[in-house]
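Next up: a single chain in C-alpha cells, the form predicted alone.
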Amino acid sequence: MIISRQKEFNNILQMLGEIDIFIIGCGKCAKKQRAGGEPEVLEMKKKLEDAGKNITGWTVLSSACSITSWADVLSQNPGINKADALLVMSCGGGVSVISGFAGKQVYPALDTESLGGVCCNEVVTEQCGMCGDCTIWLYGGICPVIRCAKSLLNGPCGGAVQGKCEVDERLCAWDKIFERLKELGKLENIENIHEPKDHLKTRVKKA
C-alpha cells in the first residue's frame, strides 16, 4: 500500500489558481488511510467552497492509479469537463495516471511518503525502499533502505542513543534488525558484507 498524507490546506489553496475544480478521490490506499476516501473528499469540497472555489463535481475512483477507461470516467462524471483543473486525493501514481489522460491541469492533494501496509487495522509506514533489488530476508524482514535513516546496509552507524536514531525520532532500524535476526537464529547474517545498491535498478529504463 502506498502511504500518503494530506497536504496542508493552505498549500493546496496556493497551488489551485483555477476557480472551477473537480475533486477525485481514491478508493484504495488513500481511502484506507482516511486521506482520500469519500469523507475526506467531501470535507475538501466544503473547505474549497468556503474558500471561494466552484466545485464542478467529485468522485472516488475504485483505484486512482488503475483506470480501465478514461472515457468511462468522463461519461460518469460530466463535471470533469466543466472544470479548469482536477484535484486528486491519491498517491503520486494516481495523480500521474490521471494527468496522462485528463488533458488539463491536475493537482495533488496528498504527499506520497513510502510503501507500507496495513495489519490489524493499523497502517504501517516505510516498509519498503523500492530499491529494485530486494534482499530483505537477509535483515530479518526489515528493510534497511527505508527503515534506517541513512539506508545503511552493513550495520548501524553508531550514532543511536538508547535505541533512538540520531537523525530523527525513529527507533534505530539496526537495533530492530539485530533483535529480529536473534529471534530467528540468523545473527550470522550480520557478518555478511553487502555491496552498495545498484541504483540503476530503481530507474525506469527507456526502450
The other form holds:
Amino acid sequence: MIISRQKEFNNILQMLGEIDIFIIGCGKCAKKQRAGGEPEVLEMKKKLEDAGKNITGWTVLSSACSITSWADVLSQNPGINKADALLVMSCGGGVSVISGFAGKQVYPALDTESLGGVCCNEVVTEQCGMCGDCTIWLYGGICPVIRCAKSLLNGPCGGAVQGKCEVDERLCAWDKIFERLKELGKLENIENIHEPKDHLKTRVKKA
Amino acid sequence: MNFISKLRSGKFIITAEISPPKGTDTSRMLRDAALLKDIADAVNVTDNQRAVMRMSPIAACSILQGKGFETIMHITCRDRNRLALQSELVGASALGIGNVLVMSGDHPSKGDHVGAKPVYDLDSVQLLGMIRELNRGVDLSGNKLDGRTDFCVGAVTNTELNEAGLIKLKKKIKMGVNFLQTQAVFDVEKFSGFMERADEIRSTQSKQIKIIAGIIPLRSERSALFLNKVPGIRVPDDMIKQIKDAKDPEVEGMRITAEIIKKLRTMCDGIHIMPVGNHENTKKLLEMADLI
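Now that you have shown the form predicted alone, what about the form predicted in complex with its partner chain?
Full assembly next; the chain just shown is listed first.
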C-alpha cells in the first residue's frame, strides 16, 4: 500500500488557481488511510465551497492509479468536463495517471510518503525502499534501505542513543534486524559484507 | 617519519582534530594548527562535521599540508555518491594527502542544512572496501587507474558497542584498516572492556591495527552534560560532580582529562584530542599527562 497524507488545506487552496474544480478520490490506499475516501472527499468539497470554489462534481474511483477506461470515467462524471482543474486525493501514482488522461490541470491533495501496508487494521509506513533489488531476506524481513535513516547495508552507524535513531523518534532499524536474525538463527547474514546497491536496478526499464 | 611509519614503529600516537573554516578565511584554522606544531603526529581534518557545512576537507588538508602538517582527511558517506567519493580520494592522494578516516557521517537533519538530500550511496564498510581497491589501482567498477592511491586508512568506533555494532566493527577491520579512532573515552574501566573485545578481533584479523582513543577535554559541568547527549559518549556522574564542585572547572577538567590519558597510555596505541575548535590547552594537557 502506498502511504500518503493529506496536504495542509491552506496549501491546497494556494495551489488551486481555478474556480471550477472536480474532486477525485481513490478507493484503494488513500481510502484505507482515511486520506482520500468518500468521507474525506466530501469534507474537502465542503471546505473548498466554503472557500469560494465551485465544485462541479466528485467521485471516488475504485483505484486512481489503475483506470480501465478514461472514457467511462468521463461518461459517468460529466462534471469533469465542466471543471477547469481536477483535485486528486490519491498517491502520486494516481495523480500522474489521471494527469496523463485529463488534458487539463490536475492538482494533488495528498503527499506521497512511502510504501507500506496494513496489518490488523493498522497502517504501517516505510516498509519498502523500492530499490528494485530486494534483499530483505538477508535482513530478517526488515528492509534497511527504508527502515535505516541512512540506508546502511552493513550494520548500524553508531548514531543511535539508547536504541533510538539519531534522526527522529524511530527505533534503530539495526537493533531490530539483529534481534530478528538472532531469533531466526541467521546472524551470519549480517556478518557477511554486503556490496553497494546496484542502482541501475532502481531505474524503470523502458520497453 | 610519516604517520604510517609512526603507526608501524609502535610509538604512542597523538592526533588532534581541526575543523575547516565555515567560509574562506583560514586564519583561525591555521592558528589552531600552529598550536599543534611538533605536538601532534597528524592533524585530523573533519568533513562537514555534525552535518554543518564547512570548507571541504580536501582543500583544508591541502592548505595545512602546505604549512608542513601531516593530515588525516575525514571522509563521510553522507554527501557524495561513489563517483564523487572516488574522485575526491584520487584528488586527495595526488595532493599528497596520505591518510583518510572513514565514517558514515551525521545525518543532514542534525546540521545546518536540514533539507539537504542525504546520499549514503555507500556505507562505511563499502567505502573502506572501495579505498582498498583504489590502493590496488582499480576503481569500484574494476577499471584500471592511471596511478593508484596509497592511503593509510582509518575507521571510527564507539567504545560501548551493542552486538550489532560489534559485528560492524569486525567488518570494518576485515576491510583492511590501519587504525581505529574511538569516540571520546571518559570511563577508563569500560574502555578496558572495549579493548578486550577489540583485542579478540585483532588477534583473529590483523594484529597490526592500532587503536587510538578519543579524548574530549572537559571544560565545565554544562559541556559534560551536553556530551552525555552525544551518541557513543558517556561521562560518568562522579566526574560531572567533580567538575561541578571544583573552584575552577576548566582546570579540574584538564586534570581529569590528563588522568584519563595517563591511564589510557598503557591500554591503547594513541590518543586523539577533540577539543571542539580550541587547541589552546592541548599542549598543557599533554604536558600534564607526561606525554610531551
